[in-house]
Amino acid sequence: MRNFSFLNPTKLIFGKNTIAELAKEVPQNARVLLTYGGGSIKKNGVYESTKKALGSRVVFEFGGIEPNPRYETCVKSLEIIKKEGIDFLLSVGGGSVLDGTKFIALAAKYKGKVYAKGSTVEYKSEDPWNFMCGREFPPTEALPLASVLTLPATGSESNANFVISRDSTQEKFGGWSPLVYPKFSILDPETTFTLPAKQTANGIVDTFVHTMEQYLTYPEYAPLQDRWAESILTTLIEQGPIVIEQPNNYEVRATLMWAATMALNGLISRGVPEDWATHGIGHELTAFYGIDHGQSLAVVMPGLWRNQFEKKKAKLAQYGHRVWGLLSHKRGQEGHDETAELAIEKTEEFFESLGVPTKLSGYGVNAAEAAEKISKRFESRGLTSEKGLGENACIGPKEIKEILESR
């Protein structure tokens, strides 16, 4: 039995001009705060056209959020909430500051670990971080949220998960509660126009890598949800290339914006096995190196495809003919065999294309040392070949030491 529920409460308002709807959206007695990063809102005038839009509301911000959203920055929101008795967030910027935003909702209402006392029921109040590491049953309330979308890649405009770094341990941590969905997302392409090429690049690899972490595992029938994956991973080859060359290409910015919605919205993954190794090992190599969320996918994915080739080269030999039309001249599974293997350089050459560097030499990291230190931390945490990640689950410490001293 197979479960094909799909629920998502988000409200999704885009084009043009949009952000004017927050003046019909946010609750006209709420006091709000902005949430947003290193400000460059303030100067692409979407942090005016914001604020013009929340009218007489109460609003108090709080700035500095990181493009990995650090622990230790988003508690200092905390007190604001407090003691100004914020009742509703607004996130306005890329995916990592509504990851933060969603930390923020559930921190500000979390009272820590359940215990009965005779017919009551008291709250000791414990450290927010307990609830991302599983240390703690997840919250049972959040504050309300919603989001202006400028930076495409993480889908969390449209979904409930969330991922939050701590400097203090060098921990990064995935999070998912649907307490969190966004009451409703602005999502409006001219936002994206001044985006560097550096994150723009950032939000394509982010998105292709959602795609497949849904996509590429092993064959299942299920060509309708194949369909739609590779149609994401179609556009986003066919598109990004020009978004690099033509920032300002309004028709450009909106299809890359709609696919990374649609990449992680819980559409694509229904009734099809997921493999999230990518991103597992991924957030190691920017809690212990730094380096961004989309090129440490870059780097881990083929490596990690290569690993696992004989439990993945059904579906990279799909993959390889449907998305980059390879045709082998070999017959049988040599020919499928080399389709799989190409598909895996195509994608390699596709995100270099984009100036993500698919090595981690590119980043100034020693291969060696990072495998060494990333596969002991797995090792820490009781995984093991035989309760590992993956859709098999069977990439354990080894296996993960192999994929990155390849890399």
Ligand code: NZQ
Given for the second form:
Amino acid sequence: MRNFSFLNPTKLIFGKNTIAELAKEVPQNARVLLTYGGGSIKKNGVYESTKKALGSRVVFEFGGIEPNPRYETCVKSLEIIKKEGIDFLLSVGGGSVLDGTKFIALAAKYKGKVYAKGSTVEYKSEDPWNFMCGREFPPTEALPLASVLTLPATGSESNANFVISRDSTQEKFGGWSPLVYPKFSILDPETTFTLPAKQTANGIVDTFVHTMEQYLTYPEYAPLQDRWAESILTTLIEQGPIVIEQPNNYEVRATLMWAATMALNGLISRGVPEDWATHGIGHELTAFYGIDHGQSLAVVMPGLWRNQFEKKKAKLAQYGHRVWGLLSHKRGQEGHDETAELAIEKTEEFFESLGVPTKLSGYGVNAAEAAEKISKRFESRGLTSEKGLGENACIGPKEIKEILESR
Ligand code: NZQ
Ligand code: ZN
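Right, the form predicted on its own is done; let's see the coordinates for the form predicted in complex with the ligand.
Up next: the whole complex, starting with the chain shown before.
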């Protein structure tokens, strides 16, 4: 096990009727900007409960943050923040609203032109897009933010990540800043009863793949972390089909919400290698073809596992054995390899059983075309098979092309 540190300053407030806790948690004198998406919170009572709990505080609103939040939309909020002297952001919705709010929190305080000494200056402006994906020195200030989460999937409610898309360039980049850990997040599982089945399934796949990105690499002596990851995977496999049948089952919804938070709050990755190549490639499928985030992962991960089979087969066999209870009749290495391959098939079947297609044809996308386009983009960014994605940094444009062609 490697050296590591662990920091997670977000306070989690979990359970029924917890939105009322906003009354205590939001500073009394705050000038709040309530951010939200396309209106789901106005249909399911979450908006009303939020407003009620905020009481007499000064509250402004900024709606319309779309799934895969757009830079072009988020920057529109800066005007009202400046004009009204907003000093607290409250995100009410799914991961997209929260990621957009994190970006806004940084953009609102961003002064630009903060370059590292000796660096090559490519983007000389105050445009907050500069701090996406390390194009510029990280921002140093942010507005405080908190969240009421209505969709378990991203773990954004207790991490410092945010993923933003830029329409004009068809780009989608992830950012990270310790300044945007939510001060607190309210997780009331009852708010998730109204999720469309597609979003529920996407959330299960996203949580599953987050766990895998921190588990399905190469063996490292970290039995505790492995079993944390395996417990999340087993839970999703068990609870996933139940929630599709029983969307108003509180206990099941609560379990899935807790699982999503635990999968990406920084805990299970401590001391182990991480992959994240599936996410890197998946983001491009979303940027070019608009495929939902969870769906993009369901397409890429099984293909990536087959492409990297030799390097990943030890962990794949462990996963197949411990999580799916698979045991081959064949002896020795041959048996392990068979368990590893079967584990990939089981994973595809699981995603499909939730209603999430695992092939590009399921989304009307031509695999050969996507493979060409996306591998070229990574090539233009300087990725190679020696300096590439994944825990071994060996997934370059060639491998990405092979992976997508196979889907
Ligand atoms: O916009 P509204 O009207 O609110 O509707 C949303 C949206 O259409 C709807 N929804 C949310 N809660 C609902 C609901 N509908 C009914 N009842 C409810 N309770 O669901 C739709 C999808 O919402 P969205 O927020 O886009 O989904 P999700 O939470 O899956 O977020 C996806 C985004 O998060 C990023 C993804 O790339 C994507 O942009 N990610 C963020 C991460 C992070 N911050 O750590 C990590 C992830 O890997 C991921 O990349
Ligand atoms: Zn994800």
